[in-house]
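Coming up is one lone chain in structure tokens, specifically the form predicted on its own.
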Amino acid sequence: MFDVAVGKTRERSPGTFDQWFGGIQFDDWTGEVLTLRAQNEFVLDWVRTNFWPDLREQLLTLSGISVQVSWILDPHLERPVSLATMTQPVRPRPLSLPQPEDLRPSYVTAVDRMPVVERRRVSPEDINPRFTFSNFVVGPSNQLAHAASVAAAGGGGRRYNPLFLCGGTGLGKTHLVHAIAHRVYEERPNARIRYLSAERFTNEFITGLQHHRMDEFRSKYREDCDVLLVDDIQFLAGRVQTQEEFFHTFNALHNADKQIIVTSDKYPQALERMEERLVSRFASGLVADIQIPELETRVAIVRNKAALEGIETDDDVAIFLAQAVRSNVRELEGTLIRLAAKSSLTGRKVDMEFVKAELQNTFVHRTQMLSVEDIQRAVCQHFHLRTSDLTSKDRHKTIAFARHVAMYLCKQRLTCSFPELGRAFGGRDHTTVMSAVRKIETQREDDPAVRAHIEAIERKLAVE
């Protein structure tokens, strides 16, 4: 029954489905439980989020059973559901991949008789083949981070060491880190590249301690390493022993002039429970932030992603999506992929009518339901204040600034008039609100710290 549903889906899905289901294997279907095996967490999360809801509907139609899925992680799949794209674009691997004709069998049999296919493993590991400089969309919001990353990879310009990339979730930090690894590997195939998350560094450190293998651990990251790329360094917060180990690793590599690239969702000085000596070293190179992309950049991102995935869209759709999803590149790209998946399952074209119908109960509804109270609550949570502080007569600098930010966001995101906002903020005159909005508008343009505060609150509002 599962292969029937998959067969029907594939008939309407030439590219996107095959790319992702090349990393999924059907194991068993017992009662109401379907067992699927995923090549890695990246594939599992993507298929579960973007394909499973619609596939479950098809299975319900075919079998009359509401199916639940049980997932198993296994990097070595023997019978992937789809063999149409054997280059495995969703499997994290570097450049110089084998050509499709070297891997693809001359025929495709039924799902339960698919042959085992040998896949080449090329170092460095855990690098997404799609995250390259060539498909990174550059705009004013990320121009500095992109240029610094190219230089760090040896692409010309002054090389800063360390390079500290910071910005909100889903804005492209990980993309740039992977792109650096690709470029280094392309230029220096023998370079020893270590890419990992701060969480993985911690886990490997703990394992080394438990099994008395610290010499091996230290050799791996201090001696057998030419480029160290660490994602989400903020997760080292409060981990004293791990910070101590990373501090000495950092020093060993920096003294040997080995490139270090670190990402974080905060500026170095804003990292909580992080040792001052580490913060000082993070800030000693170049701190390049990535801001929320402008509309033009978001439109370019949609077009670029559509071209990479083979999704046919027009400019009106790209602009509509860019206006609907403002704060997160990952969410923007994910929305496009989800629409393409739904399109392939239903046989409908990704046109404006289809997109509006699919998004009307998510992004449009979310914007319409946002209230002054929602914005006030988000601002207070960000600045650790009470809602009553915003409506009080208190003119303390911190409270006044938070109040002005809340007024600005209300005016930007809601249809309230200045007098209405004045009443919502403790009965203030409309001219006071006008002055506050203009003041924050200017500061947002000129002051990176103010811009960071506003964008952090906007990200919070985007997910509520």
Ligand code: ADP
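What you see is a predicted model; the values in this text were computed from it and never measured. Numbering follows the first chain given and starts at 1. Definition used throughout: the rigid core is the maximal C-alpha set that superposes within 1.5 Å between two forms. First, how it differs from the form predicted together with the named molecule.
For Thr391, a C-alpha deviation of 2 angstroms or more is recorded between these two forms after rigid-core alignment.
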The other form holds:
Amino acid sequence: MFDVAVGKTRERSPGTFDQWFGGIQFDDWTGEVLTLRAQNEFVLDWVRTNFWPDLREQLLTLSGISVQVSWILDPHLERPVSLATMTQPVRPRPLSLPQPEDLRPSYVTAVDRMPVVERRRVSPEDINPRFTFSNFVVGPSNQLAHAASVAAAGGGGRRYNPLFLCGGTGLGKTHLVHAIAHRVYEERPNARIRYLSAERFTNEFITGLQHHRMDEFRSKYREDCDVLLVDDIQFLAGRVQTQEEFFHTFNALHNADKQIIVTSDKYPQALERMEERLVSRFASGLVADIQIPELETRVAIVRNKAALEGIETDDDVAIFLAQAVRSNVRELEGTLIRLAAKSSLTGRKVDMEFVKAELQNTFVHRTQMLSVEDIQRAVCQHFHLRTSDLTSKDRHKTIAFARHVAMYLCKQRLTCSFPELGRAFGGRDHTTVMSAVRKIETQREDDPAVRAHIEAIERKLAVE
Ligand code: ADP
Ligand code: MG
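Please supply the corresponding structure for the form predicted together with the named molecule (the preceding block corresponds to the form predicted on its own).
Following is the full complex, with the preceding chain placed first.
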């Protein structure tokens, strides 16, 4: 059953199927729970976002069971698929239909054909072969972050050390960090590159403590390291001991003039429950933010992605998609991939007619079409206010509270920057928005009445 379902999905997908499913293995299927093993986080994330919804639908049709998937991260899956592509330029691949021998629970066939390459200090399975500078579309929204990343990769010097990349989810932070790792490796193959998420740093630190292997941990990150790249540093929030360890790691590397690159979903000063001395270290080099890309950049990203994946589209489709999905590049790419997968099933071209019909009914379309104005409207309906109240200077308690909730929801749902939100709320300073968002975040946790308000508005937005 599983083979058939996977086979069908494979048929529906563009040429990337092998690449992503090479890093996934079938483990078990008991009752409603399907256990899959993923070679690393980005393969897991990609498959979960782009293939799992269709797979689940197929499984439901075939078996009548609403299957839940349980993921296991297993970096030791044999010969990850990314090894091969690490050494080759990425090219669009033609859509390949499944061969009977491929319809197996685990996609070992694809993996078996891959050549083996030498292991490096940055283990290739940690670095996405597609996240290179040449695959990154540069526009006004990410120009500074891109230029700073290129400079840091080239050993840019103290001005870029540390380099702190920040921006909303799905806007290209991880892509840039991987691109830096690729570039450093190309230019200085002997450089000792360490790339990891802050979560993994935390886990390794805890394991080091538990097994009395702190010396090993410390020499790995403080001495045996020329370039340290840490993704999603906001994960350290409230983890006092790990922050302390990271602080010393940071200092050891910085004092030795080793390059440090950190990413975060917030500016250093906006990081919550982060030690002040770390915040000031993060802000001491170059802080480069990534904003939501402008329409032109989004169109270029769609075109670029379509070319990489071998998806044939028209220009008007690229523009339409870029208009429909505004605030998150990951969603934009995901939408294109899903459309391509569907079109290959029916043998139809990804043209305007097809795209419009498909997007009309999808959830993605609805949520991505949300704007600041939609959120302001929903909040005002809920609190019986006028939208102009939210942008006014009125500090009346109810109005101020509604304004803060609206700012909070915008930040949650739209990936706008704080300055953009400040402008959308009557030209307020970005620090005002920051503290409003933080206040509501805390109140949402502590105060059931606040939680109830927010949930009611969220329900309103869900049916918009
Ligand atoms: P983040 O780490 O900021 O959440 P990612 O780096 O994971 O975001 O990016 C999400 C997806 O969007 C990735 O597939 C990435 O390749 C793509 N992406 C983001 N920005 C760009 C860009 N400027 N050009 C090309 N692809 C991009
Ligand atoms: Mg990321």
